[in-house]
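In the block that follows, a single chain appears as structure tokens, in the form predicted alone.
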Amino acid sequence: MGNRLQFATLVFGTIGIASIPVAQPQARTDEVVVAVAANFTGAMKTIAAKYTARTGNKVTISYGSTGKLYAQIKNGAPFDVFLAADAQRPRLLEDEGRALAGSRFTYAIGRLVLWSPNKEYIDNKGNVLHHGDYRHLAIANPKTAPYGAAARDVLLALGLWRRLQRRLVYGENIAQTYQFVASGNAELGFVALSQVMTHEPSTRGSLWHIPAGLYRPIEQQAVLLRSGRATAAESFLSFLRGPEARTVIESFGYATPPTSSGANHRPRQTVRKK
């Protein structure tokens, strides 16, 4: 076990979430190692802390683009659970025999926004994309990041994909894409609503809530990997599906599927008032 966790820490840059004492600590604690799509960083930290407080189990997390995490899993990365930003990679892992059949489910439905930290920059219809004098527009890499693929869908739908090629700057994942905009290296960018929701309303800048019809639904699925330790991993996934985790997920700007939905259910992309 020690070698396993040392390998995850050194090679894949995992971030440990410290155990939180509970009123009646268990005599023995387990650990679950989770690969998490970068857009879900804020929500995952909160969920992991709540799970640890409830169970005493430790959660060790590795963040990255869904495509890169999928490649790491195929190359033997010691993860127990995969929280992707799409449904495609978890399904592939099932097909390849690397994930437990029947364990896959939708835990969140992502929402894409066009965002700038400048409060006056983006209007509520996204007209700045057509008429703005910006130099750089940030998007995540469409080949590895589902939010990047969604951004490409939007630009194609608006007839801007070819026209804006010289202005595009690509983040390795949605977290890096967000940093490009937050740091001012790009005036605006396509990011996850969940990232913007971490700010207080007065400091969120300006954004366009992109109509769902302009991009394919960002159905984020979780799956139990065959290399995972059943007790802690299954316990964590059960917690992720429960009401406490769902409340956290929705508070970060995601939609959630009906409680009865399974791996093959097509969830609705509803709009929550914030």
Second form
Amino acid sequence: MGNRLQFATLVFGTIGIASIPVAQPQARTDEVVVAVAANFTGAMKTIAAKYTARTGNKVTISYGSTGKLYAQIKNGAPFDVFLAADAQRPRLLEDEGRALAGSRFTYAIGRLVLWSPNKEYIDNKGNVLHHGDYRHLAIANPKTAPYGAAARDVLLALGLWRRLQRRLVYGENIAQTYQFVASGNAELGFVALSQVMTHEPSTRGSLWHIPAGLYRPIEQQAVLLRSGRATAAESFLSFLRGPEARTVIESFGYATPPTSSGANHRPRQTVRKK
Amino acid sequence: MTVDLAPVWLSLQLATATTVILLVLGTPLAWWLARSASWLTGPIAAVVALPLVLPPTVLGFYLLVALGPHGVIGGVTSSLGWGALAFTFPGLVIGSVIYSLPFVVRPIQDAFQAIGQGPLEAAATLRASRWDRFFSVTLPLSRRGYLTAATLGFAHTMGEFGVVLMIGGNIPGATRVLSIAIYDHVEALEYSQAHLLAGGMLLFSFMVLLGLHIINKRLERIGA
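Having seen the form predicted alone, the form predicted together with the partner chain:
Below: every chain and molecule of the assembly, starting with the one above.
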């Protein structure tokens, strides 16, 4: 009898322990779970460390393509905050009632570069795209990754999209795209400037800063999710808007929107009627 | 709704190529594993079984490094003028051959072991040569093993995902196989296309396993 009771305690105790963190990770108010677009990985790590040092609140980070994270949020993923690589998905989440209306703001403006780890490979006009003898040009999946969509914009604008079809390889997010190029499997690729900035200047290889007119601006927006109940979530978002985070964001090669005087960063609230 | 069926065709090609290669390479390997008394059989059998337990990310990672221009395999293919093999169909075949190796070698090896020495010695007393013994005795007696090996190798390659995701590059017509296409559709929230392909895959896998079971039963009854 006693043995059986012990056994039951053991079993249910184990189940109980195992289920706590899985069932409700966002219930703790001193922890914020953030879904982050892959291009922001480097900056996010630094910002999270600074935020934790400042507040003592823990930050848990999930990385992925904006499209994948959006699909996961739609299907109930337990995130408090979503840092997307575009404005479209956060807006959709707001329209669908999954994000708190009015919480949306632009935290960074991304810059696309054509990059190769080889120092001499890429000229500052991108002529290599036309004349290079490369076999593989890596871009992120345009369907799910905003940097991939931007890369497609560039190739369309240069009139190369059709011609290069057979040389394109697709990373499932911008991190994998970067990794394809960094490992040498693709000679060059369209990646985020922020990814190249994580390198020391001496090992940065060669890159072409794509002129802004060739692709739609990569306005990266953050949004507070309804599923997130952590009070830490709001404090994290205001930290993300603050000067300390802006400095980090800019140091990774992003532009930041004009400093918020309150109304500035509030995106157009003209709700599109359906 | 339009569904691109090219990934299905590509997966079938990949699975066929992989299965054929594995049956050819797997036969001598399985024979050696079944018959040799060498102490090396232990370590080699463990290596063959590794893909069963390793996460596809480990294989994918090593393959990506090995197939790249500075890698062991990629260096050789590059110097031969074929270029690096990541993001190519041959690259996927190499990955799949490694990934599905145990599913083909193991059933053949089991079949060889089940035959035992008796029939082969009997054939030898009838002056059958080594090759003759193999083709007239061993192979026919191992046909159930071969059937299982081919089916599992084929089906396992059809369902391969992680390795392809890491070394494929998602290129239509070259490396966008069925499982990748499904993943792509899900990510892009194209659920109806995903449903169609995923449902087809489910049905296919079920039919393959059911077919294998039925044929095996029949072979058992006629005493093979």
